[in-house]
Structures are given as C-alpha cells and as structure tokens.
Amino acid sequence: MTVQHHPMIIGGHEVDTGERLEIIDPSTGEVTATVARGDESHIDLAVESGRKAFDAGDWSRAAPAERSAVLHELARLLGENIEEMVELEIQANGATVRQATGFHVGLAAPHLEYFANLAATYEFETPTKIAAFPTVGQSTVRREPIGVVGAVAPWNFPLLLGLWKMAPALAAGNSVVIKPDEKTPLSTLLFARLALEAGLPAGVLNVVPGIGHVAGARLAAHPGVGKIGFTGSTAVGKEIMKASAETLKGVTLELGGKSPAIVLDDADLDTTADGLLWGCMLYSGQICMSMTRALVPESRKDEFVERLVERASTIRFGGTRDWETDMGPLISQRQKDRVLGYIESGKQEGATLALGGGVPDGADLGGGYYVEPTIFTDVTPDMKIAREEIFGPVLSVLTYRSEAEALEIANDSDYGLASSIWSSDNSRALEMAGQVQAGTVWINDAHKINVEVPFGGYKQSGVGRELGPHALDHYTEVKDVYLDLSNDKAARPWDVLLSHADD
C-alpha cells in the first residue's frame, strides 16, 4: 500500500513541515498515511490567518444568506465525497464501513445542512422599542461573531464532532482554527479542502494536526482566540479550561460519561437487550455517551442477562471494510491494553464475567486492536468498572430493589452526559426522566442524536451545549446598540450633571 502524505491547511494553502505524524489503521496496526505535524508556531500562524480573514470581512460581515449558501454548497460536496470520507475514517479510526457510512460520516452532511439553514434564519438582530423615562429610543440586541475560535476534535468521530464545532462557528461568521486528534486528522483535512472549493474565503478555516499538549495547549492559551470548543476526556477538558481562563475565553466542553440504562420491571426484555447492546457496543464502546451501566431489577436479572449474552454472542468480527462486520477494533494498542486492564480489575474486584473478556480469534483480524464484547454481572456501584469511563466494549450489570435505589445508583457518578430508561409505560418513564441527572435521557432508545436539540452534560461531563440554536449562541457575542429617538433636548437627563451648562 502506498503511504500518502497530507499537508495541513493554513490560510487556504497547504503547509508542510519537517515533522510528520503517522496514521495507523487500527484494524491492522499498519501505517497507512502521514500528516504534517504542527506545533505552537503553526497554531500562531493559523490564528493570525484567521484574524486576517475575519478583519477582511468577506465572511464575518457577509449577509447570513450568503454564509448559508456557501455552507449548503459545502454540504453538497460533502455528500458527493462520502465514499472517500468513509475510507479516511476507516483507515484512521477503525470504524466499520457500515458504522462509518451510517453514523460517523453519514450524519455529517445532514448536520451541516441544519446549520446552513440556521445561518439564514437565526436572529442575529432583535430590535426593541423602548418607551421609558427619560427618553424614547430603540435598543437592537445583536449577536455578532466572536472572531477567531478554536476547536479541538476527538479521535472517535473526528469529522462529525469536529463539524459540531466548525458548523455553528462558521454559520455565525467566525474564523476557525481546528486541531484534529493526531491519530485521525484525515477527514478534517479533506473537509477543509472541500470548504475552499465551496467558496469559503481563504483563512476562515484552518486545520493544524498536532500533539494535544503542544498544538492543542497553545490553541487553548492563545490570546488571539476568543472561544474554544472541545470534545474529549474530562481530564484534558479541565486543562483546556485552566488554559482558557488566562484570557477569559469562552469554552464549550463535551467530556466523559458513564451513562446508566435504567431497566424498569415492566420493560420488554428482548427490545431492551438489543437496545442496550446498541447503546454500549456501537463503535466498540468508544463513545462518551455509551450505556455502560445497566441497572436491572433484582427479580429480572437472570432472564435479562441471559438475553444479553445470547444476543451479544452473535456480534461478528471481521475486516472493517466488510459490510458483514458488526464490531471493529479499538483505536490503538494503548487503548486495547487499557480496556483489558479494566476487565482484569472487574474480575479482581469480584464481578462475574458472563461473556467475553478477551481478544477474539480470526484470520481477518491480523494485528488489529480487537477486544471481545464483554458483559459483567454482580457488579456493585463502588467497583472501578462501575465508576470509571472505560471507553471499550464493556457492559456492567447492576441490580436494584426499588426505583428510588435505581435513581440513587444512576445519579451516583461524577458524570452526567447521557442516560436511558426502558419501560412499557411512557408516563412512568417520563416521570423518572425528570429525576435523572444527565443532559440527555433517552426512553426506549440510545444514541439518538437530533441536530435540532442541545447536547451536553451535567457535572463533570462538560460545560455548555452543542447542536440546536443553542450552539450558535455559544459562538456569538451579545451587543446592545441603543439609538435615541427623542428630539426633546429638555427630556434628556444631562442637566443632572451639567446644570451649569447654559449659565
């Protein structure tokens, strides 16, 4: 296989460096591409380029309808290039072709279309006539672009989650500097090239691949950046928040999760088992909102676990480009070792291994970073596997005796990103949803992402919200412009201070 090299994109141009990042296919462990490795100097150059483009005004002062038209064209190009995007995601992050087509990349163009439409309909100006003492006037509340905003995207959904930051920022008129994860920058680089083809002015979108503690840290601390959007671990999110505090820049942080799935005693167990496996095992469990804690009535535990094991045993491994493959590899050898370490800790702490726990066999798996779908029972809330984010295909089954206890266990977490409730009684489930401490509560479903509604977490799962019109709120500054409409000089209050002016 030819190893292709990809430069970064700064100021509308390809920029190369002497340092390179190797892109490794997680399904084989082989290097499939190289990318220019950016450092602090490239972040500085990208921010300068973004500021120059912002000040020029071709994008920042363009009419919302003009920005909308460019974003619509970009969404069209994204749809036309979906096969190449899918291939880039597969070779960099190990998604299966089915998952990448339907989820990782398949959602990108529709989500971009939403923000293209929102760019044209969002209320960037809201005039209000004021009739009050001492004068009559009009205040216009404006939402204006911030300037240069930074985005730091994760490796698990590099295009989609990067888009959740780029799209609202661009729709609002900002310039963007995005640092994709060093393992998965390929689809973001292609997106930037398509953006230029769609008519986005040079310098408005800049892509600098690089190491997090170097390029990412500089982006978060840069005084020329007015806002940071980040998706990733809670630990790194805290560091970004600290760095951003030095210049009081705004942050939107979508961080870790340990999402509970509360199975009520009236739930249909067949539907619930299938739904929970989807909620936990999609993309080998490498999703921050994965349902990794199943809370089951003690009286129904055995029959529910039986269904889970039966269904999970049918999950198929294979090549990531095979449409019959259900589950692909983990992102890296390091992550594989980490997940296997958590599995070992579950055994050591006394949980019962009901399924999996090892590495699957198969001629097609080669040197890939695969781990079997793993189900633990007899898990207690204090165990490591019940409290820490594993980011792998590991489901912990806990039991409860009352709804109050189920809620207590569900909410006993540092995280609060997502959750689900499974019941045949909608009213009962809705009532419980109001007591769950999470930014999203799905009822009889999981991983249902609606671009029109806000997504984000409680507690240490993040700050702010992505998606929906709320996302544009986070990428704008609010300004009040007051216009005095009174021609009555005597009605003005200046004489309180300047009573001697006519003497």
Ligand code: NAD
Contents of the next structure:
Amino acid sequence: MTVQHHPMIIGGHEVDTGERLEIIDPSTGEVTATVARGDESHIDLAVESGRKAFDAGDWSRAAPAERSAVLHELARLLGENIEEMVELEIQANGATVRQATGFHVGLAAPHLEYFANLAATYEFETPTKIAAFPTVGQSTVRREPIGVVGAVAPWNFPLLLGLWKMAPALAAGNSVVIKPDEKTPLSTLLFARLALEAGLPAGVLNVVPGIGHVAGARLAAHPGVGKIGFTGSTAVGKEIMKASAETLKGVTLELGGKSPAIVLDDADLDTTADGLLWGCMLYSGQICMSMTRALVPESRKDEFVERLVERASTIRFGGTRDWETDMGPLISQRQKDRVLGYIESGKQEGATLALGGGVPDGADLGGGYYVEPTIFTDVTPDMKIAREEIFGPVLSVLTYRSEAEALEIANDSDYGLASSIWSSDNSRALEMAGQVQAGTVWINDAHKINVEVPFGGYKQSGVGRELGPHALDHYTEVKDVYLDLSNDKAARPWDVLLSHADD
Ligand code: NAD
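Same protein, the form predicted together with ligand NAD this time rather than the form predicted on its own?
Below is the entire complex, every chain and molecule, led by the chain shown above.
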C-alpha cells in the first residue's frame, strides 16, 4: 500500500509543512498515510483566514437560504463520496465497515441536512414592538454569527463529532477553524475539500491537524476566536475552559461518561441483555455514552449474567473491512494497554471475570489493537472499574436491593452524560427517569442519537448541549437593535438629564 500524504487546508488552499503526523490503521498497526502537522503558527494563519472571510461577508452576511443551499449541496456530496469517507474512517479510526457505514459516516449526511434546513428556518431576527415605556419603538433581536469559532474534535467519531460543531457554526454564518484529533484527521480534510466544491467560500472552513497541547491549546487561547466547541476527555475539557477564560470565550464541552443502565426487576432479560451489549460494546466501547455500569436486582443477577455471557460470546472479531466482523480494534496500542490495565485492576480489587479479559487470537488480528468483550460481576461502586471511564469493551455488573439504592449507585458518579432504564412498565421507567442525573435517559434502548434533540452532560460530562435547534443559539451572538418610532422628542424622558437645556 502506498502511503499517501495529505496537506492541511487553510484559506481554501492546501498548506504543507515539514512536520508530519503518521496515520496508523488500528487493525494492523501499520502506517497508511501521513498528514501535515500544524503548530501554533498554522492556527494563527487559519484564524486570520477565517476572519478575512468573515469580514468579506460572502458567507457571514449571505441570506440564510443561500447558506442553506450550500450546506444541502455539501450533504449531497457527502452522500456521493460515502465509500471514500467510510474507507478513511476505517483506515484511521479502526471502525468496522458496518459501524463506519451505519454510524461514523452514515449519520453525517442526515445530520448535515438537518442543519442545512435549520439555516433556512432558524429565527435570525425577532421583531418586538415596544410600547410600554414612554417612547414607542421597535426592537429587533438579532442572532448574529460570532466570527471565527474553533472546533476541537476527538478520534472516536472524527467526521460526525466534528460536524456537530462545524454544521451549526456554518449554518449561523461563522467561519470555522477545526483541529481534528492527531490520529484521525483524514475524513475532516476530505470534508473541507467537499465544502469548497459545494461552494463554501475559501477561508470559511479551515482544517489544521496537529497535536492537542500545541495546536489545540493555541486555538482555545487565541484572542481572535470567539467560541470553542470541544468533544473529548474531561481533563482536556477543563484545560480548554481555562484557556478560554483568558478572553472569555463561550464554550460547549462534550466530555466523558460512566453511564449506568438500570435494569428493573420486570425487565425482559433477553432483550435487555442484547440492548446492554449493544449499549456497552459498540465500537469496542470507545463511545462517551457507552453503558458501562449495569445495575441489576440482586435476585435476578445470575440469570441476567448468564444471558449476557452467552450473547457476548457470539461477538466475532476480524478484519475491519470484512462485513462479517462484529468487533474491531481499539484506537491505539496506548488505549489497548490502558484498557488491559483497567481489567487487571478489576481482578485485583476483587471483581469476578465472567467473560473475556484478554486479547483475542486470530491469524488476521496480529498487529491490531484488539481486546475481548469483557464482563465483570461482583463489582462494587467503589472499584476503579465502576468509577473511571475505561473507553474499552468492559461491562461492570453491580447489584442493588431497592430502586432507591439503584438510583443512589447510578447517580454516585462525577459524570452524568447518558443512562438507560430497562423495564416492561413504561410509566414506572418514565417516573424513574426524572431522578437520574444525566443529560440523556434512554428507556429500553441505548445509543439513540437524534439530531433534533439536545445532547450533552450533567456534572463533569460537559457544559452546554449540541444538536437540536438551540445548537445554533450557541454559535450566535444576541444583538438588540432598537428603533425609535415616536418621532416626538417630548415623549422621551431626556429631560431627566437635560431639564435646563432649553432655558
Ligand atoms: P482527548 O481529550 O485526549 O482529545 C480530544 C481532542 O482534544 C483531540 O483533538 C486532542 O488533540 C485535543 N487536545 C488534547 N489536549 C489538548 C489541549 N491541551 N488543548 C486543546 N486541545 C487538546 O480525548 P480523546 O482521548 O481523543 O477522546 C476520548 C474522550 O472523549 C473520552 O473521555 C470520551 O468520553 C470523550 N468523548 C465525549 C463525547 C461526548 O459527546 N460527550 C463524545 C466522544 C468522546
């Protein structure tokens, strides 16, 4: 395989540097591509280009319908290039072809379509008659683009989570500088090339691949950037917030999770076992909202674990381009070591390994970063595997004796991103949902991302929400323009100050 090199995109041009990032295929451990590595100077250049494009007004002051048309065309091009996008996500991100087709790339075009529609229908101006004050006038509350906004994306869903920031920011008329994760910039670079083809003016979307604490940190601190949208770890989210504080930038932070799945005593255990494995093991558990803590009634634990183990044992490993493969590798050797370290800590702290815990064999898995689906029982809430985000295919089963105890365990976490309740009684589950401290509660399902509703976390899982109409609120400034309509100097209260002016 020839190792192709990809430049970054700034001001509508391909920009190369002497420094390179290596893109490694997680299923083989081989370098498959290189990408120009941007540093602080490239971020500065990208922000300058974004500002120039913003001030030129071709995008920032374009009619919403024009912006909508370009975003629709971009969504169409995304659909047309789906095979190449899927290949890029498999190559850099280790998604299996089924995951990349269904999720990593498959959701991107519909999500972009949603924001393209929103660009045309969003209320950018709200006129309000003001008659109560002594004067008569009209206020127009405007939602205006902020200027240049920064996006910092993670490696687990590079295109999709980048798009959750780029799409509303562009729909609102902003210029964007995005720093993709250093391991997975390929799909974002292709997206930016397609955006130019769709008619997005040069400089409106700039992509600077680079190392987080260098290029990412500069973007968060840059005085010319008015807002940062970030998805990643809670630790880095705190760094971004600190860096943003210097210039009082707005932030939207989507961070880590340790999501609980509360299995009620009336749940259908066959459906719940499948749903929970889907919720925990999809993309080898490298999803912020993965259901990593199963809370099960003590009286039903054994029958439930039996089903979980039986169903999880059918998960097939294989090459990431093979449609028969159920589970692919982790993103890197580092992540694999980290996950195996957590599995070791679970054993040492006294949890019982019910399934997995190791590395799968297979002639075709040699160089890849694979870890078996792993299920621990006898987990207690104080164990590391019950408290920390592992970001791997590891499910911890905990037991409870009463609903109150289930809720206490579920909420006893620094995180509050997602959660699920499994029950055959909808009203009972809906009632319980009100008491779970999480930004999303799924009832009898998991990973149900709907672009029309807000997504984000309680507590240390984030600040603000992405998706839904109010994603656009977060990428706009609010301006009130007041127009006096009284035409009557006497009707204004100016004589409070100027009572002697006409003497
Ligand atoms: P990470 O925080 O290490 O990296 C995320 C991004 O931040 C990367 O682009 C990285 O280069 C950049 N970065 C790193 N240090 C930086 C710094 N000092 N300043 C600016 N940018 C910096 O996270 P990760 O390991 O890539 O992703 C996994 C994490 O992301 C998990 O914790 C997961 O839960 C979280 N995540 C959250 C959501 C959500 O929607 N809440 C979705 C996906 C992933």
